[in-house]
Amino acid sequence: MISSYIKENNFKAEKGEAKSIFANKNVKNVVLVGLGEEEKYGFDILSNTIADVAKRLRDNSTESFSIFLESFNNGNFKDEELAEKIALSMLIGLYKFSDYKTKDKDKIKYVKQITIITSSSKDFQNEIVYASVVADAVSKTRDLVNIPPNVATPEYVAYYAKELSKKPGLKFNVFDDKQIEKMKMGCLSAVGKGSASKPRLVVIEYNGAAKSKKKVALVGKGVTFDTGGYNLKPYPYILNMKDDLGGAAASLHVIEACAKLKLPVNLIVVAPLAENMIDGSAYRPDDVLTAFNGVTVEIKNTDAEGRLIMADALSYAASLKPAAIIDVASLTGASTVVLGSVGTPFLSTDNELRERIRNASEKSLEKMWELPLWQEYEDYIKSDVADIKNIADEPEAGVIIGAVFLKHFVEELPWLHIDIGTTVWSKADKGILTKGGTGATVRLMMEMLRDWK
């Protein structure tokens, strides 16, 4: 039957090309997927196009449906994998956020049941869990990202924070900001300080592997809404600045998935979370602030507030000695013009930390492409009143020039930045994403971390 169907109907199997024919009563549609060329045929392809097809499906009215495994492999996948990058792409892909709209919910059309078809004798049962937490977790945080920053306070984050970690092997704390004051962690005070809803330092802790093995980092910027400071955003640059909290909500959920994997792994998150707002009080520029390393900042521009408060919690971080500290910051807009949308940039001090998120980039399809930290960067933000300034003096090397300025917080401890200012949000529904927060780098920490050793 799909063979007649493919020389009648001149099916030529390009990528994304999908047709359904009808088989029976039983059946009903037997839908056919184009990937395109062999040679050129990968798990990005394959990822893409099956989140594609399953919106498509249920964009039909389509409840339940079932993929046949083995006509997705050419031959060059584990049927492991294979299952794995189906089932996590599917989930990934059919996400939606409606928790704000009123009217005709029940007309909003979901997938209610998905079947794995497979000649294989294995079972596949530990890929579809992992596939299920790890989607689980970047849902979760795609919806902590679309929820509207009058909602989504830093007081709200802190107790959505508590509320997760009353999971079995997180330990949770929370500083407020009258303790980050006493903590003097001048720079996430005075980010916070011009907003009626006040700072928060959120800190979880995950304990899988052995006691004496020391603990991963990860440091999450959390900027529940960002409008620049007296720097004011104009707009349209303005829309959206609830997306500067994607980095605390990667890092919650990552741990939180951690703990639910039980992977064997020691593992803190640190988020600071703050509102970047104007009132009386609010930091201005010229202003200089005291981190809590010591390190002195003058502040050029309100709007760079984001690399503030990641000092505050880098440093904090760097005090608790761990074996590497790994950040995750909608830093700079300056990572449109270096990746454009399609990738996200890191820099690192440390070659391990390098090889690692390589591999992790490649398995999680999340694209990763490094930039340098070379010396002659650190005279754009030498300042003459402070140790150091919060912005170079010209809009150059943007993303470097922020993680130039972050590497003062870390001490001397193996270090990796991640800047998502771009790719934490999408403006299109393709493949597995969908208009809205992305979930950016969700499925590439799982990754690194599901290797950890």
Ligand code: BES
The other form holds:
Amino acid sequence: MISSYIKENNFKAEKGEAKSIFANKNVKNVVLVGLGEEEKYGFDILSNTIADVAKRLRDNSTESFSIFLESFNNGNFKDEELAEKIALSMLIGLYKFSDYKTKDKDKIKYVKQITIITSSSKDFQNEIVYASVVADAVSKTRDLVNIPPNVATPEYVAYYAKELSKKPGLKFNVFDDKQIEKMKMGCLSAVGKGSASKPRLVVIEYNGAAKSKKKVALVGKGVTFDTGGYNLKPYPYILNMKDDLGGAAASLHVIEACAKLKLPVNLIVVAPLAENMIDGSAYRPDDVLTAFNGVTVEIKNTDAEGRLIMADALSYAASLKPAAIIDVASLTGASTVVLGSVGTPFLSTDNELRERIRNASEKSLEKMWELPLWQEYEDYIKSDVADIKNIADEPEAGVIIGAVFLKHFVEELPWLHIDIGTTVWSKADKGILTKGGTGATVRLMMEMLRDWK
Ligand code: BES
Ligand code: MN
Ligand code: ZN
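What would the structure be for the form predicted in complex with the ligand, rather than the form predicted on its own?
Every chain and every other molecule in the complex is listed next, the one we just looked at coming first.
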């Protein structure tokens, strides 16, 4: 039936082409999905095509469907990897955020069941569990980014993190604004000053490996809303600035997922939370702040607040002497100039971390590209009055300058910085993405930690 349909209806199997055939009253519809040229067909095309088809089926009110696993295998994939990628892309592709809709809730369409049909004797149990835990982490990261900023304040996110840490294997700690000040985290303290919701520093630990094994530290930027402060962002640049906690949101859900999967790794998450607002006690340009590690910072622009809260969080993480520090931050708008919304720039001081992120990038399908940390960039942030200043005089090499600033707070430890300024947010429903928060770096980090040795 299918082959005669293909002949008669000129189905070309072009990438993204989908045709629905009425089969019989039991099966109803068979959907043929085009995957394009066989040589170009890899996991990337597979994931996005399959997510697009899932979206289309859902929007046509299909509540359940099955997938023939082998029909998506051109011989280049292992069936278990294929099952994992299919499950993960469908689950995150079907993500929707409708918590704040009150009208016609019953008209919102959902897929309730997806069946994977295979002739293989394997059950893919591990892969399906991995896919659903990671998909859950991606979805909850997207939620936290999408929740409006009047709700997702620093206090709310800290409370959310505390609840999340009640899972077995997780240990939670939080520092409030008074403790942050007492610990001499002058940067996080200053950035949070202008908001009625006071800053927090969340610390979560997960020990899945032997006690003797050094921890991996994961530090995520959690600015719950970035007005720019006294260097106020003009319209429309101030829109969507609730997405500025994407790094923190990702790191919280990564550690939760590691605990759920019982991955054999020791991990510590440090998430600085603050809202960058304006009022009489807000910080200002020309201020000089002292970070947790004693480095003094001259403020030239209150909109470069992310690197300030990260400065304290990174130097706190470094004081725990971890094996490596990985930070995820929506640090710069300049990241758009570098790679557009296709990929995410990263910078590192360590060859082993470079290798790890490249491998994880390939496996997770999150496109990452390295930028250099050449010593010449150091001069850009020399200050007349303090050790360093928080922006350069000229708006050039923005992503690199952000990283060069952060490097002053990682104390020579192996370090990897990921700037999700652009990729934290999607402007469209496309493939595995849904308009809004993307959950950037969750799949990547999970691949990095999956077999961390
Ligand atoms: N959160 C922003 C980065 C950002 C801006 C992400 C626009 C996505 C879209 C960050 O705090 C910021 O404002 N960075 C400034 C830095 C500048 C003042 C050196 C920027 O990129 O404009
Ligand atoms: Mn800013
Ligand atoms: Zn910001």
